[in-house]
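Here you get one chain, nothing else, as structure tokens; it is the form predicted alone.
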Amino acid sequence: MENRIKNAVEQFEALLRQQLARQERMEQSAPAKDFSGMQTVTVGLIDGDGIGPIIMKQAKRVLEKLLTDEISAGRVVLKQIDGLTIENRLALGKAVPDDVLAEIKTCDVLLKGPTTTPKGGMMESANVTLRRELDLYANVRPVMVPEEGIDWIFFRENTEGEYALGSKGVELPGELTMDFKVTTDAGTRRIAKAAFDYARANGKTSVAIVTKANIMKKTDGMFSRIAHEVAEGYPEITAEDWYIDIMTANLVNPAVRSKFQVFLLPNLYGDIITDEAAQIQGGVGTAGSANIGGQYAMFEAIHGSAPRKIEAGEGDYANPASILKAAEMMLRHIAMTGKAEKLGKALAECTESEKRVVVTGHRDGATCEAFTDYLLEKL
């Protein structure tokens, strides 16, 4: 017993030192890229697995049409990156194989299809690995339901919380296991600043800081405290504390939900509540997701790889709307706002105002390709 406790303590010490080193690296990070001044932007295209290649094929069609002039002039390079499939990752025993990661790091931004995370074992999620390796600290997810007055945007801390060490906990076989949650000063300050900067730049008047600080007093307590310290620099914006359990209830309460604007959350809570918010919008297939850091950014659909849909022979009916929303967000990020507006308008016409082509995800709807055919007519 004593030896097992000693080994566990040594394991925890190693994790603690790693996280302290990460905190120091964050404090010394380089300034963020300014895409408006870049001569060439390299966009990495990653298919993923399951329905990923199906929806990414349509996203490529859309980008190639929207960016025809920029691609011809060398202003934008679309670079295909292969190898981030569940089969290759399992064969190599790597969440992100080394050669794939090296290719990814030659890009400025990524548009990525969903990837499967195996249950059990020690293999980490590819997304968690990429967020850490590329330091993609801000997960940003917009949700809009105009007819109900809903215009939300979620800023989820993306590199800490339970996910940072989710596969590195301590296990005493047959007795107990312990996972760890990490919150750093630098990590919290930068996500809080991103949320408040967005609020100021977009005329928002409130930021909801969502934690469980009444129970998780050290980690969530620190997150809330630092968020309020950052908020002091934005006196025109109201910062309100909310607990995650009541906020999940608020989002399904039509009497109050339209008052919320910007949300600031730790990693796990943000992961859960943004799926709830997407469902209110029309389902997880309707929402895009941005993972943003100082040097890299990754844009993706928020849903999974849907292997059961492939097994049922329904892959061609996968909804491409989420990856196309992500492409719209990517275009804004690389300072191509006009292209983003054009894609956003076409998406809104196809999915909201006209609804002439509806992708339900089942055989009673349009195929993924048919949806994109109709969308391309509007670009």
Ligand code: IPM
Contents of the next structure:
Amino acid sequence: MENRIKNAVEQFEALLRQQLARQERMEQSAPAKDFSGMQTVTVGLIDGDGIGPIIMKQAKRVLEKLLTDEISAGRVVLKQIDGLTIENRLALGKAVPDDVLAEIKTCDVLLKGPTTTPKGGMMESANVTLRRELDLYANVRPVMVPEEGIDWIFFRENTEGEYALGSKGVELPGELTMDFKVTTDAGTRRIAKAAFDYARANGKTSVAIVTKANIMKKTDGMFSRIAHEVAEGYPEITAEDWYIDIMTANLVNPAVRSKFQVFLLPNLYGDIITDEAAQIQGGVGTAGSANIGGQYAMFEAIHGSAPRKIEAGEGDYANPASILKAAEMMLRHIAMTGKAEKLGKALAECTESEKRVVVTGHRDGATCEAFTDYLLEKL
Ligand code: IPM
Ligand code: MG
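Cool, the form predicted alone is there; where's the form predicted together with 3-isopropylmalic acid?
Everything in the complex follows now, all chains and molecules, and the chain you saw is the first one.
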């Protein structure tokens, strides 16, 4: 037993040193890339697994139509990146194979279909690996229900919390397991700044800082304290303090939910509450997600690869709206605002005004392809 404890302590020490080194790298990171002056923007397209290739095929048709001129002028390069499939990842024993990661790093931004994450075992999720390797620290997820006045945007910290060491927990086999949650000063400051900058630039009047700092005293305690420190630089914006449990209740309470505007949360709470929020909007198939870092950004659907839908032969009924919303966010990020607005308007017309919705797995609705055919006519 003494030996096993000693090994676990050594493992913990190594993790502590790695995380401290990461915090130091963050403090020295280069200024963010400015897309407005770039000659060529390279967009990497990654299909993923399950329903990933089905929805990505439609997203490519949309981008090719929307960006015809930019592509022929060489202003935008669409680059297909293969090999991020579950079969390939399992065969190589790598969450993101080295050659795939090298290809990814030649791009400026990525549009990515969902990738399956094996439960248990040692294999890390491809998403988590990419978020870490590309330092995509801000997970930005908008949710809107116009008829109810809901206009939410979630700023989920994307590289720390329970995710930083999620596959590196400590174990005394058969008896005890311990996972870790990591909060750093630099990691919190940058996501808090992203949320408050967004609020300021978009005329929002409040930011809800959501933690469980009454229980997770060290990690969430620090997150809350630093978020409030950052808030002092934005005196025109109210920084509200909330706990995650009551906030999940607030989101299902129509009497209060529309008053919330911007949410700032640690990683795992952000993961959970954004699925809840997406469901309020009409389902996880309707929500896009942006993973933003200083040098790279990756845009994807909020949901997973839905392997059960594939097994049931319902893959063709996957809703492409989520990945198309992600594509819209990507266009905005690379400073092609006009194109983003065009896509956003066409999507809203299809889904909100004309109710041309695909409900994943429901054969009585439109297929993924038929929906896109209809949308393309509006572009
Ligand atoms: C998300 C997903 C991912 C996460 C999975 C696929 C690893 O649920 O983007 O919200 O947990 O972050
Ligand atoms: Mg999630």
